[in-house]
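A single chain, nothing else alongside it, follows as structure tokens in the form predicted on its own.
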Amino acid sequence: MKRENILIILSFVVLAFFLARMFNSGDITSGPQRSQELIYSDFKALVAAGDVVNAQIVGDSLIEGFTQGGLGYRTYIPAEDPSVIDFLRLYQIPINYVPEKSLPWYLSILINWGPFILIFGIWMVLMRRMQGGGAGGGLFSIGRSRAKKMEPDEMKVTFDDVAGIEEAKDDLRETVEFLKDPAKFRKLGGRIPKGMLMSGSPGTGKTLLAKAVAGEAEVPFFSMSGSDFVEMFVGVGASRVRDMFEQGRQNAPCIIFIDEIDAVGGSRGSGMGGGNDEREQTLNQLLVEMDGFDGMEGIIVIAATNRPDVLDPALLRPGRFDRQVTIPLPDVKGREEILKIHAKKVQMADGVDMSIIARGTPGFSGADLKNLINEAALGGARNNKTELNLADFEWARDKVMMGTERRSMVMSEKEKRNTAYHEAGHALVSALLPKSDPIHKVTIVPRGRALGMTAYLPEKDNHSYDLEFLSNRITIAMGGRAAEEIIFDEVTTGASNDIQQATDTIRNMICRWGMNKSFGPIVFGSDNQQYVLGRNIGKDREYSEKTASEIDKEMRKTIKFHDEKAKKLLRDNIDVLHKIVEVLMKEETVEGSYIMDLLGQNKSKVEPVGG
């Protein structure tokens, strides 16, 4: 507990003690422990009735003693009745004289003024905390920046800890050189860039890259989130921006990192509060600080966002964010490098080929891959392993992609066989078609919402697709439903995701990619979305009702063609389909190499399709 908090608690305890003593009816000097206050006239009536046993006169004003019932009493002698002694002697009451005890002057001051002094002291401590004197700041420090400062010796992250985004690292290496040797660039008339905006999908390493820049440049690093600027009080955000840049000037050269800048840097005029709301005032101050009359020499602002499209144009212009660095999802080589970096922290068996895991994780971000390694380590620990092998990483990949195995799920024999034919249909159609990803494995172990899965192991990442590849992908998607219909002469709801994938692909081929012969190279509808209160309510349709009808007709025709094509492939290889299902029913998982051996192909067949 903090020292100031302990002081406040002790002060309240002492104050409560003094208040209790102050309001206590017992005498602090002497006398009976159990006593009652008597009015002087009542006291005289008790004496006259013979109920008073004795009387002790304390000083000149107090009488105390006991009554016949053993109850103590006390009463004060009025100044106008000096004959009380004679009155007591008249009724033969034993009298004892005791001089009044007086407290030392310092105790008297402490008793009388102590509570007020304590209250004043507690008030001073609380005010000091409210004014920002304490570690946590307070009411009057609300306009101060909440940026966390890290000194160069605290920054342990370097470019060696960042992998998979080499082009972005190259852009930021120049920033490091600017900070280390600005004179080198000023000789040719260049100037240090004022800001760099990093944009990319969540988990791609934007924050890690900013820390690496600070670690390489060996300069102070100020970190703050965009949401930390805005409070309920008007003007707080702008004040925090000013304070943050003031701290930056005092520590220049330095780096100021603003994470999730879209929380404060969104386009002005798009909010519900008009053009003068608190967020816009904060943005205006940020614009002034980054490119106002007051230069910020030696300060480089690095910002990160997942939504560069919503940022205000004034924030993106040269002179503020001079460079915009896109942080993409890592490719297969980048994923392998990221896996190797994170795998250094776990105990691995010899000969584990991370390239296999990298090939099987297309679309994974750096954060996803870090989580995969961690899941493998946790799974290995649960199984009391001393080191991790390739099977542990593949198990972790499947868990991250599809969810935890649901081995406790009870499936009927019919449902299990139906799932086996569904997944075998995907796998067999994929193995028979050219220009398709190699099959990695087929399993009917339920994971997440899926009852089974057909996994592929791409040999490389594809950035664009031709007509044949997309057509084959549609046929593969329809393979599971086609197998069910051929074997059981019925279909189930398990193919809903496959139908959705096939429908979306066909619609994009017709409306966006110009891959349909009937319509040709034309785009139907734009990517402009309609938003109401931040919610996407769809697109404007930019074509006629007749064209929409023709598109629907072409989509039905195309998906029917691929469904028939999948059925023909399966009927022509029905024996192989049955063999795959037999193994699945016994072992629940079939390797892709087994399927290729059944087909007699020497084709090692990569992202799940089945569901």
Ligand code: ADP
Contents of the next structure:
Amino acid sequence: MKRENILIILSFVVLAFFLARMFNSGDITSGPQRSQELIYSDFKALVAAGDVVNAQIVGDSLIEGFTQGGLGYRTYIPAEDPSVIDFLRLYQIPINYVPEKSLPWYLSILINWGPFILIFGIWMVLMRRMQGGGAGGGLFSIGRSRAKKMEPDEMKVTFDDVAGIEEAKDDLRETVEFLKDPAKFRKLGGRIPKGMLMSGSPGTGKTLLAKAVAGEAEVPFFSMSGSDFVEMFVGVGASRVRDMFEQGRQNAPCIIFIDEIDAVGGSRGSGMGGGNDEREQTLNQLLVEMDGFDGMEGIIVIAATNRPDVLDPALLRPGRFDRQVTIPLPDVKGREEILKIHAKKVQMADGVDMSIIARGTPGFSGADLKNLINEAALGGARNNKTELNLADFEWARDKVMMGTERRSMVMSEKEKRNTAYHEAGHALVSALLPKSDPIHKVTIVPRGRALGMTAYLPEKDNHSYDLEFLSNRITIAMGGRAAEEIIFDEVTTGASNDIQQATDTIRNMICRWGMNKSFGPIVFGSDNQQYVLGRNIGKDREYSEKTASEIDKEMRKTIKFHDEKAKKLLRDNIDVLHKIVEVLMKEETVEGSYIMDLLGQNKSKVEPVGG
Ligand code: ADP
Ligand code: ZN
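Please could you give me the other form, the form predicted together with ligand ADP, since above is the form predicted on its own?
Let's see the whole complex now, leading with the same chain.
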């Protein structure tokens, strides 16, 4: 690599030199640059006029004449008139002879040999790249692996930088031990899995964890993305795979990390039109390489994907990626820890309770949380703060979750009032229902595409829901629209999201969760999604038209039931609804605790429903 760079730099120097020479041609080889060039006869006329007081012959073709005032003129001596010297003598002009100015040796070498050095340099660079590419990638650097290598001392990531995925960390401790001292394991005869598949949503820390393993074991870390393998030319991907493993072998013990392995490892033959030769070759090469080392050399291949379901089963066979580590989204506790890790890098006010932020960020990945802290810092800096407090983090949370506040967006008074009733409707219904998440706050500051929002603070993350909770969720979703309808007797498009959410929930309750009395525990439609070229083209439908229409009917009935329930709750508490809206119109934001205070003892008891 080093020598390659020198050659490239050298080539550029030579090239620059030639360009410079082209633009000021003559200046380097000829004499004083201050002399003015004349045509031969004019020069002679000048001499004849007696203006030239001395002359200088440079080499064998250039002659310069200087006037009394020191002005210089020059011309070239034509081969057919060598008598010019006699001519000068005739006018009794003293002549000085200087040999042609020679260049320093290195410049003349450059000029004489420059083009060859240039061509040779380029040729060397090409050759070196091509060799790396092996048989498949004979075109420039295209067949070389683009794996990024990180040396142990550049890697400061350790397990301490990874939070919220303790099980996965524990799974990997053994791997760290192995990488630290492969020889020890070899002696003991223990078998260590050489390939590991990490699956989890984007931003959950798969890359981070793989780096942490390398960091803990203090071994080099090679990383490459599956999509880097897939190129236009057949054979290139395979050649890159070969090259990457070659690098790995030379640097063992080490970690080879392949991100987005689904880009190469998607099941074969699932593509349309006879499959994709290039991808298939790449995948085959990957399988060959995985089989080609025994794992005792100290190479661990870690692959990451968020689509483990589309991977070719061949990849998961024993001896390949046979160890699977699932990286889930962090739970409340994990989110708090991740927030703390990233908050260390910013200046925080005393006593900021990150658990509040953690509770308000269900579904956030580690990367989202990192982004949240970053946004808080940016926002704080914009407001010239010296330390960040809870409000800054909450503001950032809302921004990450809902998009940027659009305070400048002009909402008409009517639109604002509509939005206020809509959001207050959600919030009030939620506050009135038992077993629903506490309200954090309600706001009508537009954000992203939403005109307002109601944020909740779940006590814990829910992984399974009971009927009551789901039914409440549908009622709350209907609450926004219901409030608009009660007050204005018309609805706006603002409720389309709510309707979507309610519909999805109901469909799942009937078709997947077996929660509907008249249908019972049957799954309608299967989870077998069909993929064409990695795209989802739909689900299998495995039930009759009649069933489909019954499902539709049941869904309509359920929606109607919840819509009416929401309206009843709101009508019974219409004063509170008006009160919330009044504050919203004035202050744009209402705290959840304020709503609970308004309700006071009125919190009506509502019996669970069986939709
Ligand atoms: P993935 O590879 O799963 O898409 P990354 O590892 O690239 O996710 O995560 C992006 C960034 O988000 C990381 O560099 C890290 O700063 C942050 N992050 C993600 N998960 C965690 C975690 N569990 N703990 C701490 N930071 C995390
Ligand atoms: Zn809504």
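Nothing here was measured: the structure is a model prediction, and the numbers come from that model. Definition used throughout: the rigid core is the maximal C-alpha set that superposes within 1.5 Å between two forms. Numbering follows the first chain given and starts at 1.
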- Is D181 one of the residues whose Cα moves 2 Å or more between the two forms, with the core superposed? yes
- When the two forms are laid on each other by their rigid core, does Q92 show a Cα shift of 2 Å or more between the two forms? yes
